[in-house]
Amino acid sequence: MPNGTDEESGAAMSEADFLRQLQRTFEKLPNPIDLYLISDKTRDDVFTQTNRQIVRAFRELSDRIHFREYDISHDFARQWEVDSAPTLLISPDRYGIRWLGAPAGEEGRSFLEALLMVGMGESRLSEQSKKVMQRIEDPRNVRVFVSPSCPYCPQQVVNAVKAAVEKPGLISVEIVDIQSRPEMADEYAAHSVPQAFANDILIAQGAQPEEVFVSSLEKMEPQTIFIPESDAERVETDLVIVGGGPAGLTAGIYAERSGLKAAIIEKDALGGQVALTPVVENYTGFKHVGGKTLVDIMVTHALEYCQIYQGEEVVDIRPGNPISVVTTRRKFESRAVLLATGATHKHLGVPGETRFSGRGVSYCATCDGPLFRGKRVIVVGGGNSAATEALHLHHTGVDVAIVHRRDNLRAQEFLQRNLRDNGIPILWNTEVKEIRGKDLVEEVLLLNNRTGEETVYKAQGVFLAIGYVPAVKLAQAVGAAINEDGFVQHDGRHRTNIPGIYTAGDVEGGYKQIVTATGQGAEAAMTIFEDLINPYWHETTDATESGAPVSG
């Protein structure tokens, strides 16, 4: 039989196994799941049709799922105070959980988790989160704004649903699809996703670890860190990898294949910047592949080897023997730590950028692009990311132009040719001096750095793709040296100046390519394996004590 047929058969078998496992899971649920779709018979739109298709697929898996559809004019809609369609209610007699739009795309994952939590009648919150939830005594109506193309959104949706299941009489949740309800997104100025509001107060911008979300919900204002009230569960391992991007995922695979026990910790979406890239071109084996698709392949591969702790943030690393790594949920004791923390978006630092973040200023076309369909935006930058973002926005139906401070792009010629072929204009030698508006972005003050002329450019969105800053905060806290370019300094074999602490990927500089990051992750894992067999720092200590010269 040809190889292609074997692979297709294997993939089908894997999907069949997953569906059978899902069926068995639903059969064990103690509670029925009642789904009610409120539709509008005057317009059977794509969101209504998508709801029917998704619910039908789940109903085929289990008779524990019950489904009814009512028109928005029906008394049932008034009973549950539904005033727009389509709206999907999940067991409304027990929980205040509803979808405004449809749980499509990335939200299919969070919809599945919501069904399982409702069927089990359990929130699955950590003990730390439950302690915080116990302190909430007043009602909270939570609205989470999402996009089906946003890989970060499911994490925040699941956080909100957990809260609603934990305190059903007090917490209600509306998941708002910005493509289905753009007018609501405009009303809340939610022009980036995910954003969460409680009682119409902004409590979170971007995805958060579970404990940070419930802390924000309790305090009714955005929180950035959660300190456990007591020691969390203790995990012993050979290697802790901080960061779930290509470097970290690859390191986990190679570490485990070497015989080491590895744990990957990622506070945000797995895949890092790749998960937000609309299209990845010429990654070995793929001429074109969606960034999220590539990430899913990598994560699936890594999960065959090692444990991934997603939604946890590392708050402290204490060198020693063992090295102690404290997260927002637990404590790890490890023989080595690999910092694969990647990089974060660079900021322009101009007036209006911070004020309009999430209100027209965005760093992710994949996440926020659909909200700007039919609107005018600029993409700031001149590299591959800027070109890719502009092309993605253009194909989404956005009127887009590129603003670049030089007279030529750094992007690959293939991307530049695509920009020309699609008629995307480029404003050369131009810099953004200010982003203006009332509640949302309305215009941008531009400066031609050749002529000194200033112009006002009318735009509803500003997408920034001007590069990245290495995420070195943890490295600095642990005492690792930083080089003059701001990256973690290493010896060429990914060792830092702190014994047992290693680095890989964008955080150590070099070429910003996915294939480079994966190679560095593999190299670092093999170095760590060799060092744990024969620790180089013991040799250094012995040589120093004997008076022998120490190189380097």
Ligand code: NAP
Contents of the next structure:
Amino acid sequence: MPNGTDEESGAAMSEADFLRQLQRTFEKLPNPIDLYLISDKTRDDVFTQTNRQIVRAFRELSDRIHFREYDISHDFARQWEVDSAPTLLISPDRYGIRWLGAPAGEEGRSFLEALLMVGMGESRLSEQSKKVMQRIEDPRNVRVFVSPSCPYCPQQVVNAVKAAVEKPGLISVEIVDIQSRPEMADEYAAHSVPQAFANDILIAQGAQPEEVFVSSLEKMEPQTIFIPESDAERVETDLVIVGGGPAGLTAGIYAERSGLKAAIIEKDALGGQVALTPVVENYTGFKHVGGKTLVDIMVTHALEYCQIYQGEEVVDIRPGNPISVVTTRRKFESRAVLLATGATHKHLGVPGETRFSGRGVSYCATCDGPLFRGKRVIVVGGGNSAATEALHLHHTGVDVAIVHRRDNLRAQEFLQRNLRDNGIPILWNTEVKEIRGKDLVEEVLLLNNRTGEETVYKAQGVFLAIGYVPAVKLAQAVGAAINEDGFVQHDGRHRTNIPGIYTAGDVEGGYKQIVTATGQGAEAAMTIFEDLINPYWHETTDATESGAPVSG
Ligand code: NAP
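Having seen the form predicted alone, please provide the structure of the form predicted together with the ligand.
Everything in the complex follows now, all chains and molecules, and the chain you saw is the first one.
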């Protein structure tokens, strides 16, 4: 016999083995699997026929799979709110999982996984993912756009199906084949696959690791990293870093690399202001990078070294040996604490600002810009933030003007040139006196502070970019000295006046650039390392009684 025939019979044997194994697996499933195909008798298209073939193949494997077909005009279709054909429902009385089109080609893999999960009644999510899923309390209708020839799609489909099996009451999933439903893909502008939406909000482009998908589903926005959670109630460490911006993340990397054990605590989103910066063009090595992308790179790097505790707030710091740091989730005992708490955006303080916050008033063009596409907005401020945000809004398709209280900008010349080149108007010597509207922002009352003239400017959005105030609350609570500009005072090597408490980044003032913040974080970590080896507060100098000698 020629070799070819031997190989063929070998392949046939292994396929037969695989099918037998699959049969055994299906026989052991505790739950039956009910498949319902909703078809359209007036249009027996290739997708409908493919569904029948696929289901027939699976039914031959196991009598645990039941199948019925109904026409779209039947009451059954109405009962399950199916309004287009073909749609394949999987055990709809238990789960909200349906295929719009057919689970053909690459999707055969995810269909098999879906059947097994439904049959087992188990999502097979990791423990970390289950913890995130527990936090989801509102319904999510997930739509994953796929195509049969996309090798990445099954991974994202399986993620979504796992979520639907984990929380059947809250999560439903529609897997949409873009070839079967091109009009739906157009409506969602899903021109690449896979793309996942939850309650019509884009949560993922491309396939994600399971934990990242679940995190995107929880936060209802695309995530690129997942930070594992810790259950520990008490953590002993060398260094607690409060703040997960560029300074804190860099300090974590430097501290761990020098042999210290470091924990980074961040109550909000990681990255601080950088995460809200549309585009960064002056961080060495990156000519043009999205702020959020840069943050993700930094966080991924820091995670290589240290644990990040995100979503918990430091509520108390007690100096001592060890220093006790209490958060809303646990207690840390540490030899040193680095305050890298950054800064928070300034408020204008005019009537309407608070009332319309989130209803037209925004402090984040990156986050809210797309909602104003085709609309008219103003950006208030004359610094780098105002210029960067106005450019971002302009490129997003927003009709934007800058309102600035003086007759020249403090933004870098490069950005000013960019504003001119893009024809972004600037209303000079102009102040916002009031933000008005009914439910949403409709107009702004402006004052020309040279002429005293007041005008009503029609705008649906007001983006405030008027600077930041340092977040010194914790520093003050621990007794650290604050300088006359409102920043944490330090000795030039990032030591505050309290032994063991250090500072870095925007909270200590300086140029407030990403590159300077990372530099300060690195310097602070090196000072801390040296001090922990040879504590300056144990020396018999004047500094011993009152902490480190402090200069402005
Ligand atoms: P900023 O540089 O402090 O500028 C704030 C702007 O808002 C100033 O033009 C200021 O006007 C105006 N302003 C302040 N209070 C106001 C009020 N009550 N009413 C009206 N206008 C008011 O703040 P930023 O632009 O947010 O930047 C903060 C820091 O981050 C800076 O160090 C900046 O260099 C840095 N940053 C850098 C980049 C970059 O390098 N690409 C991007 C963003 C931010 P006056 O000019 O009249 O004072």
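Between two forms, the rigid core is defined as the largest C-alpha subset superposing within 1.5 Å. These numbers were taken from a predicted model, which means no experiment stands behind them. Positions refer to the first chain, counted from 1.
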Rigid-core frame, C-alpha of Asn31, shift of 2 angstroms or more between these two forms: yes
CA of Val515, rigid core aligned, shift of 2 Å or more between these two forms: no
Per-residue C-alpha change between these two forms, Asn429, threshold 2 Å, rigid core fit: no
Per-residue CA shift, Pro168 (Å; core superposed between these two forms): 7.3
